[in-house]
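Have a look below at one chain only, the form predicted on its own, in structure tokens format.
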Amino acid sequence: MIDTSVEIAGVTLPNPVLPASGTYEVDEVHAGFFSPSELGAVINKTIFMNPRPGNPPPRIWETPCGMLNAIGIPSEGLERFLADQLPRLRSLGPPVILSIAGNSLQEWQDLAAAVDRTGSVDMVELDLSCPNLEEGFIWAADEAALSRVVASVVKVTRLPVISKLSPNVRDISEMAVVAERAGTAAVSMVNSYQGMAIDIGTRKPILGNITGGLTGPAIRPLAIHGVFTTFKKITVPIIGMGGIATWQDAVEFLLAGATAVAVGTQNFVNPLTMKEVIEGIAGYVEEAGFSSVRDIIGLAQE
């Protein structure tokens, strides 16, 4: 038997595969393809303290080997999420990661503290790639802002903190170092690359928000490079993501140094992707003569 379990900040995941935030809804439609209990962890669509509508449409535009997304993180707000959605996530079985985003340092702290008090969450992910409405920039794109957010959250929660980093910086590996110094227990990377599309007929930007985040297979080589260059610079685990469409893609991330992987855009293309990735990783490990998924993490570094 292959041991598919991995550990992130003291939390054991039965396997290294989870959905990226906002790309997998636990509903009757998705549950008809495979049981969410088979996942390594479950995660919610990022929540803010108060309800928000998100960006104006159009919000999504397909590109070659990818997708531009300008959803804008609509949120039902913390109170309703804790009452309606969190109990459902907890009942599924796998560890629960709760993704949050704040518009100010105080809001980050209030969210994290409230999540901690529920006693129903295993880890909290800081979606630091969101627009910082208070100061007008992305938290994860500025070293000082990133450090302040992570440090402030770590002070108010006992939960392991995962910092979700943005690739729209000079060197994402250096931002990972900043996050680790500030106290993060893990990093997830990479998020989407900023991009846009223009309608040549109207000669106007297609997305209602003008710009959006590019995801999908088109960004995978960039994401692999980000994980590979970060692995030797930090000691905390990496959750790798960015264009995973097959189990082979996921194995690349593990070999580059990721402890776990998150599947995002491909969930909209093939609802069975995560199940196939879980099974494919186990098959690869066995065929390669290893006994545990942990044996292949970072092997490409050697």
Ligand SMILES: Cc1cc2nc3c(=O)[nH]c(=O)nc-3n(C[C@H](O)[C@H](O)[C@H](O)COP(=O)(O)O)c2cc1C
The other form holds:
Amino acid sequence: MIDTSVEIAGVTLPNPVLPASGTYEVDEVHAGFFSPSELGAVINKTIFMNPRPGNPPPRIWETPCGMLNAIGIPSEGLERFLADQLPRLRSLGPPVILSIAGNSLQEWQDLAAAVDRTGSVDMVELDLSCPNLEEGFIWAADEAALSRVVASVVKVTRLPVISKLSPNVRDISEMAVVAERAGTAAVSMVNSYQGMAIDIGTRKPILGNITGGLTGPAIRPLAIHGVFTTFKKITVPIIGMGGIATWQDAVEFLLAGATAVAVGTQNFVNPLTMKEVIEGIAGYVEEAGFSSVRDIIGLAQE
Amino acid sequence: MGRHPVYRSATVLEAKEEGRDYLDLLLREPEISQTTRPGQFLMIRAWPGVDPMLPRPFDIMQADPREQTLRLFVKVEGRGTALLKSLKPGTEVKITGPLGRPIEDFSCPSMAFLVRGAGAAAVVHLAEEARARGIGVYTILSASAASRIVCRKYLEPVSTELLIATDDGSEGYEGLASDLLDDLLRRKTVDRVYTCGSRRFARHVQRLDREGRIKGFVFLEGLMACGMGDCHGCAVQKNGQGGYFLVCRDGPHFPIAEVVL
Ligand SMILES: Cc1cc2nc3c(=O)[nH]c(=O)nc-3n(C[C@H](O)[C@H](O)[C@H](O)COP(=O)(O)OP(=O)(O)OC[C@H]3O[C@@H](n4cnc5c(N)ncnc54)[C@H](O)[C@@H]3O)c2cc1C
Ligand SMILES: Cc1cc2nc3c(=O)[nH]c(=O)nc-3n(C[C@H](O)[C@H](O)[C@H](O)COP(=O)(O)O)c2cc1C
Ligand code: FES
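Given the form predicted on its own above, what does the protein look like in the form predicted together with the named molecule?
Let us now look at the entire complex, which starts with that chain.
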């Protein structure tokens, strides 16, 4: 038996596979697929301080080997989330990562402090990178803003902080360096790439929000490149994602330098993907003659 | 075996073309065929690789637990449905279901269905269940022409009365099927109307509902990625209160007063 566990900022994940925020609810509806206790970690769809309705439809559009989304992160707000959802997430077994997003420095701090106070969360992920909000501002696309948010959140929580980075920048590896200097304990990459589609009949943008974020296999080579170039520049671990559809894709991320991987869009296509990826990675590691998943992290760098 | 949605392989038993752009698809799958209830749908993917990427949503038109079959009725629209049309018996496809809220309230003496085109597929299972429970079933099929009236052979045996309206008068009443509904409501005691496949008819039913003449319900379609509440892609605006429903999780059928059409 090989050791499938990995460590992120002092938290042990039983295996390196988790859902990407906003793509898989571990709720009753999903109970027939596989047990969420098999996951490496669980994570919520990004939560804001106050309730928000999300963007007007159309919110999604299929594109070659991928999709655009402009969901706008509908949210029930922090208070209701902590009361209604967190206890269930906590009860599942795997480490709990809470994804949060603030509209101001103060809000980021208030959210992180509130999450810390619950005592039932293992790590907090800062969604610094959603490109589909009407506010239109991507924290992780601006060095100063990124640095300030991470530094001020780190000040108010003892929980390890994961910074979810945006690929909509000149060089994502430089942004990872900024986040590390500001005190992040890990980085998540990548969020979606900004994109859009136009209806040639109406001659108007298709998405209600006009622009959206591209995800799915179409972005995988870009995301792999992001992880590969970042690995050399930082010492904190990387949670890699972007277009993982099979276990082979996930192995690619680990070889590029990711310590853990997240599956997003493919959950919509095949809700068993994460289970298949967990088993596939273990099989690959064993077949290759290693004793631990950790042995293959970053191997492509050498 | 629960009522939770599951992800399964299904075998194509029949893929019969009807006219140029319709497909009658019979699948064998032992589990979903037992658990699905009227009003529910599934997501299907019948091609390898990642392009097209997303599965496609279809109403489960019929389910036969003894034969372990599911029947879908598909209008060929774009790439995914064109791929469904080329399916051969024996092929394996992937399906997730049953999805959406089942219709469980049959406490009414009669139901009417006002459906256009392939929208008829949405109400077949419901009509069968209503009939089995001794509830009056009044079906109004609408299409542009006689050749585009579909699902009639499934609805006729379970309908107390079946009426047809075509835009060009090539069969049945020439004109709006909603006229037939108005006439039906004058003749019969009908307290519930389900509509699918036409925004125009949905607005008509919404008006009747608002006037208190009937209780109206509408089957909605929305762009879907997951079909089970994960992606939040399939939002429709709530009427009055603001915010959105998810078609896949809160529907796909809604009390017609509650949604913006
Ligand atoms: C709950 C539900 C039940 C449905 N039941 C039926 C049914 O029983 N019979 C039937 O013929 N059709 C049904 N539809 C519509 C059917 O899903 C679409 O016609 C189909 O997805 C088109 O796929 P395509 O690849 O051929 O078209 P494309 O235009 O190539 O598809 C591109 C994308 O748009 C989506 N899309 C395109 N048209 C629609 C539409 N009208 N509604 C939702 N998504 C769409 C596709 O799913 C895909 O993601 C249903 C839709 C929903 C939401
Ligand atoms: C419909 C949808 C909703 C998403 N919502 C969130 C979100 O709320 N928070 C977040 O950090 N990322 C969100 N993401 C981004 C994913 O977590 C992930 O970073 C991205 O989809 C790339 O991975 P993938 O190609 O495997 O989907 C969302 C992605 C999609 C497709
Ligand atoms: S289709 Fe994904 S939430 Fe409805």
